[in-house]
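First, one chain by itself in structure tokens, the form predicted on its own.
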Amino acid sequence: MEERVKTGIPGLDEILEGGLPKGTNVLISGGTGTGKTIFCSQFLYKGIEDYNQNGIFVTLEERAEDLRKEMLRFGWDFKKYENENKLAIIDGTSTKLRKRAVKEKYSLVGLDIDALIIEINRVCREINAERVVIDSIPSLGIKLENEKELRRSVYRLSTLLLEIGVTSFMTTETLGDGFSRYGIEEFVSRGVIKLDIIEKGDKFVRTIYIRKMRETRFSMERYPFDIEHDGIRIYTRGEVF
């Protein structure tokens, strides 16, 4: 039976037949707010909290300090665990300034797609990662030149990532109703979990549902969830949507 790695989000194992398959890279697709740098941040930090999986935060769109303060909002310690070699940040933000990130351990100068594969690879080694997050697409894609270009860094990432065995996220932005922001990201991946949020009467519901996930069986109703104190809670259980 495949061997499956334990979220650490509530209520998304249960419709994942007990969790992701080992080794797989999922795409975790959504528009602006809906969730997917904390759903990311949880899968990493539950990660090495509850189940010893050390991972790696590479981050393309944010400053790694300031995902350290916003994942404090939810009790989640990522300096802790730096701290304790079982979490690396790679800061590729400061890559838009063509200079090293002050203080980071993990950065890179400039966006070089070899470099950024190189430093995943080394990092996992080092600290011996079975989780891997990448946020995210979009903001890789607005650094390299054409789509052509996009779609091999894309595919090469995904590739590395099945390769060394880590279980993985990427993230990106969705355009519209499609699943990614340009239409590849989706081919390339394992597995497509969709964020979204849907007006319901008077009010706005955040959803989840399964799109795509190799050797798993799921349903593609919508799940609702919420944005607790503690992290992302999915409701598997009364309303579907």
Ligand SMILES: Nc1ncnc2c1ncn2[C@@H]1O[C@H](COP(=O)(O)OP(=O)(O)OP(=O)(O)O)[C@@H](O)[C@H]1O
Second form
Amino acid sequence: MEERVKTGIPGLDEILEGGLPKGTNVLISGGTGTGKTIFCSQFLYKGIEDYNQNGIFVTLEERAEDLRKEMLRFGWDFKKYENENKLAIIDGTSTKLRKRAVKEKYSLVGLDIDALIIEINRVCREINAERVVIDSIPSLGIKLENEKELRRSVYRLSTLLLEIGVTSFMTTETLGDGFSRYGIEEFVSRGVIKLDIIEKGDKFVRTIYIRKMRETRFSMERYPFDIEHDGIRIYTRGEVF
Ligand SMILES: Nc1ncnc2c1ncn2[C@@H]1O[C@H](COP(=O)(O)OP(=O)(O)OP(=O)(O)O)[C@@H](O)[C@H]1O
Ligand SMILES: [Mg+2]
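So the form predicted on its own is up there; where is the form predicted in complex with this ligand?
Let's see the whole complex now, leading with the same chain.
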């Protein structure tokens, strides 16, 4: 079989025939607070720590400094890997304030898709990245009115990631049913992973399932997962946490 990329998320690789197809592009879809950002961060951090694959985190929703602080709670020291040029955080949040994130080494001046593509490409070469995360697609602020333009932009972004050859995650938010904000992101990505918080009896549980993964025979079950002190763990064997 072709090369698989280990996700670094306990339980996930075993329901994906050992990992993700190398160089694929996966949409991480879920409502607010379902764990999308943590999921993607773990994929990048463990990629460096356990598999020696450098990574880029494009943060468009929360500032790089907030992301670092949150991830330190899981013992993931982003700063350390940034200093070692193994991890780059591209901060695109301050563009909404119409200024550059002056404290950051990598930041975006505008949220133009072309500029973003150029920057990802450049930083990929600079640190030799093999994993990329874009959090999130809706934060790119692509105009909803123009569906054709929107589809084209998201398509170009995901195709560039495939072209560079990195294994990538893009997040999107769902409102109610469906897999994405715009109803098109799932069609341009090669895989879709859905995170949910569902009601079970008198409490809520976090669940995960694979909706699509090209080149992969995956399990069709919905699995519970938990966010623990050291990150996300998926319970694939009927364990109750
Ligand atoms: N250290 C921690 N230990 C356990 N659970 C945590 C910890 N930190 C965050 N969480 C849980 O993770 C949730 C947020 O996860 P995350 O930020 O990844 O979600 P998200 O899907 O990206 O949400 P958003 O829509 O806000 O971007 C929090 O609501 C909280 O319940
Ligand atoms: Mg998030």
